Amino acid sequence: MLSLLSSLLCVTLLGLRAGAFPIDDFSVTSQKFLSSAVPDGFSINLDEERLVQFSDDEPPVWMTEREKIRAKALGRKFFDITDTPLSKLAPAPLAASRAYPKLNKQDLVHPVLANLTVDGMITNLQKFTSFRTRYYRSDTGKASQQWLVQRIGEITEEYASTSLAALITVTEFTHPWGQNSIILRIKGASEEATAENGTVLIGAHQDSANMIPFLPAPGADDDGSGSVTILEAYRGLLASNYTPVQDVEFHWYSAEEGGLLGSQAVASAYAQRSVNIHSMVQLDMTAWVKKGTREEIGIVIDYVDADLTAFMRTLIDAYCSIPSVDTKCGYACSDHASWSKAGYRSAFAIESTFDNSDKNIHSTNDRLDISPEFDFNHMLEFSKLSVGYIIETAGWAK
């Protein structure tokens, strides 16, 4: 009976505009906060009409920012296709065509698997989720934005050689809202290989959201935890002072929760240059383990590729100490979907199954200190699988 309420409210929904709603799940107190003047330090125009879809199988309906707000909070997932409207699918790039390879680089991954450690995740998922929300339209938003440019930058320069610094380069992909992407890029020592094979891309999204967007909003686990797992790949990838024979990219995503907006934006202008992508994958929340259940690295098999998925299941195998499980995620479900739209394959690993995920997030209680269930050590398997997947797609120069 709840979930048929919940079916209806979502259609009523779309079919109604500001100051037309019924009582839904948000409470009185939540009816207030969107009725409200926005608050201090949020730059967002509650009125304003976005472009959003639901499914390829329906056509994209005009919502204001209030109502994507009240659908995301009734479990909607969507695009806000209003900056990108259309699927401008990139040229099928040449690596779409070849099978991926049996793993053949295991003496150059586990030395950098050994390298890895919580310690570094731990000291800079604290410092992430102390700012009051990352949500993407907000001051502390860009803020913490800012602070991760800022410790990609520390951690290049502590523990990259001179001749690997080189290679590395740092830019902020600028959107309208403020908080802008950040992309990483480290240049292969083959321009050949890589304009044959393509481009080896990690992601995830930084900001945050409370299901009322002015709320705090911690973000521990989403997606701070995917954060910090990619970062701590990466510093492990220097600490080991490796040179990748492709490009390989570290892609931090702004305004997932607006609608995948940020990685829309960024796979749309990659598809619009040709950029050959070898592959893109995104870790969106690695950091819990249910209690009672076993621990595993969940692997969406729903909108996805599925040699690039079941080449993902082979590295967990060869590279982590706990299995993967299948699971599903649904439409539009998180950033490695802007590249599927994009017309280039993409995979998607997250903490569990999706029954046995995270309740906690969109909450003021995604913290990292809320249970022991949100687990580091479970967070450095989702690295241990950055460094096997970068290491083996991308290859090495020595």
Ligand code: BES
Contents of the next structure:
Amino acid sequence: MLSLLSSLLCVTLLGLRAGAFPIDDFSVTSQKFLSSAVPDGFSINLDEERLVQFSDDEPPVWMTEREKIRAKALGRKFFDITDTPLSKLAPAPLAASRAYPKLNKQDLVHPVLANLTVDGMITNLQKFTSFRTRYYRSDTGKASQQWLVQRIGEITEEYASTSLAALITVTEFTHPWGQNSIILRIKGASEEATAENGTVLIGAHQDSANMIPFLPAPGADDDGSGSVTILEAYRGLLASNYTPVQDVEFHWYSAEEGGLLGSQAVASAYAQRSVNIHSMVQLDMTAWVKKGTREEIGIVIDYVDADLTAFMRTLIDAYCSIPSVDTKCGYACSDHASWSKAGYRSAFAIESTFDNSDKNIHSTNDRLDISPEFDFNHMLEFSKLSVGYIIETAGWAK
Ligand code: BES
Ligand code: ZN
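Now that the form predicted alone has been shown, please provide the structure of the form predicted together with this ligand.
Starting with the chain above, the whole complex follows.
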């Protein structure tokens, strides 16, 4: 009874986006799932106190994990800052404002784009969505992460020349909750250029989550799509024997759905180690083209770096066959926000405007076979964008 009351109270207090989902359904179902025992295969303490920040204007608040899960289901976005409080954020080492030059590597980029296909993305995403959930505190979320590490290794073995393979390292960035973030690095040919201009970074989140975390979450669009999109960009670069001038890193974050936990841990560790990052671009949801709408690439314009974002538009004009459209995502909406908060330049490309985006996320229906609106050719446009971004910013050592 008490927990039903607190559930109703929560709905009243946090129901800022009433209509975003059927509140009655959630309070009843969540009551059932969040007040009974945690099922096997999950390691969550629903009573654990977490420190959660909902905006830059209000102080962070302590709440239980259970309340945090409810807040998210009610459409609230937040950083869970329990493990990475602002006081632990060192200032990021940024060079003075960097103007983005006109694109000048078209001759190098276009042949790589011609190598990119949907084939690998289809098989990779079929496997990735076959885990019951990729929830960051679940056994299957750990297994999906291990599979992704293994798949990266297979792609490296199959497509990298011996000299290129010697420049590549895959590291697990360990988190206390089980599923680790993955960091794939291609060492650049010039240490001086990396020190001066920074590492070029692209990322996506590997975890998925049902609104009620114990239920299945195939996470095909959110963010299986972004995860395999950057993997295809990596494969295409290797197949073209690409060696960057500056270091390039691909990141697959854990625990985005828990409040940007993985990306905050990585970004704050980089800032503490004074790692110079040229720019961070992230892809979260790249598959959906809503029926009856024009196919576009959404460019998020809030909580991002304006110059990098403008540069993204020029990359889309040059390397994609569809136009860009500006959109907003709100506070703490995805992993780019962790890098912005740590003081780095970040940008975010997404499948469409926020309004036209996939409404199946965080449910059992976030499947790749749910509708023809789930479109691998749309994802391919984001692989092209990724390749253009990497070659234009990290250079090509010939
Ligand atoms: N991919 C979503 C963000 C999103 C949702 C973008 C809808 C565009 C349209 C992301 O994985 C997510 O779910 N973010 C959370 C916030 C997070 C900090 C808990 C959200 O939006 O609820
Ligand atoms: Zn999500």
